[in-house]
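Encoded as structure tokens, the following chain is the form predicted on its own, with no partner shown.
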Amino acid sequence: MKLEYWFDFASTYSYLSTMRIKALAEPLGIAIEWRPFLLGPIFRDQGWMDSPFNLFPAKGRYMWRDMERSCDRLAIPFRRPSQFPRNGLLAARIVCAHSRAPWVPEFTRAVFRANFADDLDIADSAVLAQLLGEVTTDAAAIIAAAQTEESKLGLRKQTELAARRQIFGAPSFIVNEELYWGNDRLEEALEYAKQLR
């Protein structure tokens, strides 16, 4: 049984799920499909030109405090990024093009840590090359390939697929076409996957 994990590198709550999902899924024998996509086009279809956490200040204030509490409770390092949301386009293209590569989970966690714990610019190819260099020997080739038209189209198609499957936010989890949205639904999605095994 597999769980599709849909995430955006700029998403705060995707950070929490990314840092938790391996430890929760592995003991259950549930495989994870890593599915990066872009929230920007999804939000634009809803009439938003920015993150709702920026558009609605009260919601944004709550989210940042909630992130502090959640990360503290889960012992996940957290530093509020000096820029939000950051551009995760290149990182998403990399993962989209290599979703089955064994280094993808570790690289994905490293990108999220860079953004939400180290306050690094994850749009910077040098930052991503360094993170790739820690998990694979092909960093330069992977960065170059991620900037081709083929990689751009791959992520665009994946984002369009997310919209067709009624995904409206991140993180989202799909098990047997059942959609679960939000970090707080990760355990429920995994429990459903366990029942279907």
Contents of the next structure:
Protein chains: 2
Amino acid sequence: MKLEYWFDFASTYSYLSTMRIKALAEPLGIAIEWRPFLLGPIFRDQGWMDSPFNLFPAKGRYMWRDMERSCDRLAIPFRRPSQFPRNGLLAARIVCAHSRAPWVPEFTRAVFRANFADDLDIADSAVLAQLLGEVTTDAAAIIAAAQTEESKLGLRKQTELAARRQIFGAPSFIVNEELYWGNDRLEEALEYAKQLR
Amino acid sequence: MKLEYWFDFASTYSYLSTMRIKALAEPLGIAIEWRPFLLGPIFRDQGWMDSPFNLFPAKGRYMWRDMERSCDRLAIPFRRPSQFPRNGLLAARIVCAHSRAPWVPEFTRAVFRANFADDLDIADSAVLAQLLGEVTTDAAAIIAAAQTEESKLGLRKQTELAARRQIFGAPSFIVNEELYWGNDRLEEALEYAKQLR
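Please supply the coordinates for the form predicted in complex with a further copy of the same chain, as a counterpart to the form predicted on its own shown previously.
Every component of the complex follows; first up is the chain already shown.
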């Protein structure tokens, strides 16, 4: 049984599950479908024009402290980004257009690390070109293709699909139509996928 | 080291932590401070006039399914209440006024079970009198005292204290000024209290 992994490159808790998912899924033999999408349009449908962590200050302060504690506990490097949320549009278009490419898991981890450990601007195509160059020889062509209308449409359709699947936050995991929300539910989603195998 | 347990009688995830906290805290020798408060005023400060689970339908649908799955996994009885959120004002005033009484943990569990397993109206003083009668001989006097201005003021102050402590949801746990939010963080909060002992 496969697990659909829905994430947004700007999402703090998606960073945690991105760094954890391979080590947890591989021993169970569960295949991951990498499904980047944009939280922005989904939040706008709820009336939020910014991240809820910015709109609701107490919740935001808590999230940053919780991220520090969680990264510390999980031994995941973390530096609070100087800009939040960062614009993950280009990275999401790239992964959306190549979701089955063998370099996608490693590239995705690299982009999240750039955002949440190295405080780099992942909206910058030069940053992404460098990270892509570490996992494939086609970096320039892949970045150029990500700017096309077809690529833009691909990510738009994926985000619309997320909304139709009732996804309201990230990360989310779908196994056999069951939705699991949040990094805290990754183990439970994998356990369910394992039962169905 | 003590753990402050902040909960709202109408909160679904507070039901889970209320049913779990004794078995987890007792073996560690961690004392629990029972701190009922009202989410209503805290949500209103964020511009929400109802539970976010009612205001945001996808989030609400997910929460009910997640509750079913979680209760199933934890072997906690659960029936979705016919009214949500229920008015937990009177129950909260009672516990707030007697938070150190020996019957408080058992009474609190009984009120949550009434709401989330038996679909009873916990705003009804007759329902609360019956549950109180099972743990103390002073039920009538306690209910009468809960209607006084002093008792109302006590809960109002407790809710204001929750807001000052940056609490934005329930359940929340505070250990040594560290805030933990959500039933999923109960173990981590207890672990921290244990380290400080």
